[in-house]
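Only one chain is shown below, in structure tokens, and it's the form predicted alone.
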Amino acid sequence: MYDRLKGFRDFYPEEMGSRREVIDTMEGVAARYGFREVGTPALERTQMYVDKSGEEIVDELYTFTDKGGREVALTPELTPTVARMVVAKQQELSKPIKWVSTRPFWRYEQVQQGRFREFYQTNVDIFGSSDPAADAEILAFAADALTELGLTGDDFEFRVSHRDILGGLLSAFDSDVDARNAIRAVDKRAKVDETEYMRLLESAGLTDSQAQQFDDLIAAGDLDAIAEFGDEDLAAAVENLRNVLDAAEDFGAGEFCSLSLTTARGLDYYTGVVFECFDSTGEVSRAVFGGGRYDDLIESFGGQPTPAVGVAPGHAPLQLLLQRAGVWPEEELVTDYYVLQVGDTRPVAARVARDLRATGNVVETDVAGRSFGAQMSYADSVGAETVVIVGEQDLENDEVTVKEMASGEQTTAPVDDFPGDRDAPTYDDYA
């Protein structure tokens, strides 16, 4: 008996059906916005992640040397891969580039609620536009996907921030402050106690009083005061954030957005607007997902300067939110028809099943030579709404029996007229 690996999951048909409904909904919304699906590899060169995030990232990766002597890793995220893809065909691709992808990723990290070592995300990205409308469209896609899944504004909020505002404030205090580590401290603000948070800011180069003033400014979120605190670059970042929020309002996502400069996103490649989605009730205690702008990544991968912005809803934490709100799709098997065979009736039963499938129905029939009772039990177990009984005695009368499983009512129908020109015939059509 083999045990499942820690941090990896099995999905049986009932749960997989619910997951598929969520994935199809998100991808359907993305398609309506014009995002085109891409496929990406499970393996990339380890060095790609080291160059982006530093040597310490290797401890979080599933890495190995392949048979060709290459150091490779199972992909822990999609952004570097799609950046590589953009660079490879940058001159051929029409701008803006709008891509969507749903797939698994792998990180060797501590397993906890909503976080696994193999996890699934739907990534949605726009490359080639620095306009605030691009940021707003990403927010609007995310809002539309969540509301189409059954959530409302009472269930979630987008906490919107701007990395250049945080960096500009830090530079205004002291140009020698390590902005990278200070922003990482902000990202940990809600996860550590106040003493530890202040210690992290001070270790990044702020004095005790500067750390307190910096935190007061970002906690208050007074954009007018912040714009006046620094130089023209800081004022421009404030203006950019305002423009994104205005565009999000026009795009229908404004009601879900709240200003939150204490939101920082931990990844170093973010450059502008960033946001995280949270459960409004606080019952899901961690961010459900996040996104933001990463304008420098394509250039750092050897491409032409290309602005980019994206979002990546993780399916595990999203499931927690949907379950908390009571809108997770019901985990059940759904079958439209079970075609039951009694005696030597397979040719007719197979024809009935083919005709029902041809009009888009989910149809099962016996493939194990089971008894009448066993077939009925199976039909019930897979949630069959209608059972079509094709028996030798029925066929002698040129009929089939149509049984409605919910009520137990049944009637007969002419075998040559079933299903006939009906896409989804039911008991009521013949009773």
Given for the second form:
There are 2 protein chains.
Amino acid sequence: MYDRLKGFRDFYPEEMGSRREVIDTMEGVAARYGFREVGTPALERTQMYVDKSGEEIVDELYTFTDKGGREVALTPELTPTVARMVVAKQQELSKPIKWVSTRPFWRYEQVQQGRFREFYQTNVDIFGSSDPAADAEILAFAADALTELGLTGDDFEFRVSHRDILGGLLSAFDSDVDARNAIRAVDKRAKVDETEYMRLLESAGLTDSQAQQFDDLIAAGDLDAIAEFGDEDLAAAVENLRNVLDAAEDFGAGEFCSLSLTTARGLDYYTGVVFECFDSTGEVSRAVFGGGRYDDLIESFGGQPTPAVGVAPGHAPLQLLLQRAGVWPEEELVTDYYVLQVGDTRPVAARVARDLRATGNVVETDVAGRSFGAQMSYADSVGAETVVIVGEQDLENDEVTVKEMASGEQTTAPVDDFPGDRDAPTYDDYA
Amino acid sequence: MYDRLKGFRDFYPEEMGSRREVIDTMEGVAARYGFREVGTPALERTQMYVDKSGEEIVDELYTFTDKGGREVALTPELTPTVARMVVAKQQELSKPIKWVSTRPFWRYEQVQQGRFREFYQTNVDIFGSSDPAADAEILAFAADALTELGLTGDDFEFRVSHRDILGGLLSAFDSDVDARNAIRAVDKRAKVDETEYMRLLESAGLTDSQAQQFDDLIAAGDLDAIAEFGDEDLAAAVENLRNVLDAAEDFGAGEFCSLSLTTARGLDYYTGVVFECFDSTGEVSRAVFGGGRYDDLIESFGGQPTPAVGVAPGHAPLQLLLQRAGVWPEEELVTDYYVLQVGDTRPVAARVARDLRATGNVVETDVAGRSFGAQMSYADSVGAETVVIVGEQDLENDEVTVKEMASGEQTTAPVDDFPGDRDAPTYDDYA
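Could I have the structure of this protein in the form predicted in complex with a further copy of the same chain, to go alongside the form predicted alone above?
So here's everything in the complex, that chain up top.
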């Protein structure tokens, strides 16, 4: 007996049915916004991730040398891949480019609740617009996806921040500050104790009092005060954040957004607005997912300067939130008809099954040569709503028996009129 | 600029749209037969494939040692994984177990037409029935999937064979013959010249005249003659193949099936009926896909003896067949509405877009702050059927403009009555 790898999951039909419903809902919302599906490889060159995130990223990648001597990695995220795809066809693609896809990614990480080594995300991105409406459309898509899944404004909030506000404030304190490390410190603010947080800010180049003042400013989140604190770039960043929040209001996502400058997002490539989705009750303690603007990535990949913004809900943390809120879809197997064979009636049973399938019904029939009782029990186990019994004796009278499983009631129907011109015949049609 | 790995593909939206339609069609047919979706990992232990297929399989796998020291492989096929999953829950799963899934697999192979290193398959399997009806249901699913995709009986045929007939015949000639290698020789029959084919049969233990007589028998395909040639096991295999073809007839797949004992399938784990789908015109020269019965695999994986039968259409060779037959779906981007903003009309435009999306329409609006002309051009590029122009001047009259893109005709509509209670308002509703 072989074991499954740690951090990888098998999804049997009931659980897969729930996951499929969530995926279909999110992709359906994305489609209504005009996001178009793309398909992407599971392997890319390791160098792409090293260039983007530094050598240390390799520690959490599944990397190896392929049989052709290439250094490759199982894709740990989608963004570099879609950036590569935009660069490869940047002349032909009409902008804004709006893409969606759902697929697994892989990271060699510690396995914990809501975090696996193979994990699924729905990535939604807009390339080619720096307009605040693009950021807002990403927020609006995410809000619509969550409400379509059954969540309400009481269940979640988007904490919205801005990298250039954090960066502008930091350089207003000290133009030599290591903004990248200071922003990483902000990202750890809720995860480490205050002493450690201050130490991280100080090691990025702020003095003790600067660190405290910086933190007071971002914690208070008074945008007017912040805009006055720095130069015109900082004021522009504040203005940009306000414009995004205004547009989000227009797009119907305003009620889910709150200003939170202590939100920073871990990834280095973000440049403007960033946001994280949190469980309002705090029961799911980590960010459920996040997103933001990454205007420099395409150019750093060798493309024309192309602004970009996106979000990538991970399905495992999202499942925790949906379960906490009591709206995780518990799927049962659904079968419209089980066509039961008694005796040598397969030609007729098969014809009935074919006719019922032709109008889109989910139909099973015996493929195991089993007894009446075993077939009934199987029909029950797959949740059959109606069982059509095709028995030798009934057929002598040119009839089949139609049994409604919920009530147990049954009646006969002329075999030549089953299903007749009915798309989905029931017991009631013949009783 | 980074390059994509050889044998891997990026699917941009148009091509992805075609592929998605094919996948949805196949999965829809599988759903109507009561096959239930499962989700499976991309990585498994390498040993699982070595045990099943021998050390030489490693040459075509993407294998590596993970950071925890595990020897792992990117899954080259689904069958071992679903066999593992059946073994893991064999007591709880009600049988027959009917599973479907569509996903990529990976093999380090020579890249050629219709063959990539990352390739997609829809796997459909039945576990727990040795009845000929199970084999026939697999054939019927495959036939229905292909006809639903637009193919007819003139386009393809299923060449149906039986491993135990080949094996039984071989042992009737010589009980010491190496049946595995002889069957591999049959699998190569159409790919090598006759001298080489005969040499392969002889190296499996047949004499020159036995090899010739064996080939004459399987090429003639006279089941009565074959049944008389060997022992009762051979006669039973012949009877089983006849029963499968009878059941396929009942299930509506008879017209697509032809007896072809020179079909053998390459994989060693098949035990009973095997079949391959071929392009009737021969233009696609290799088998498009294949399937068959593998009754011993679950037991060899440490499970209770569990018969199994399945098929796995690969999407790349299937695309060649669909294109050859002229039924490959050429997808264009579809957009129901583009809501065009002129001036500062975003609040109204956003409300209109939201209302139209609420009834399931695909709706885009400006997220790039672009001009009238640029928006019109974009609306055209995404195939918008209707453009709703929300302009400052129109709004002063409480109106929007509704433009039908195909005809170029336009009219105005009261903004408060757009869309009103219409699910999908058109120019005609207001003209």
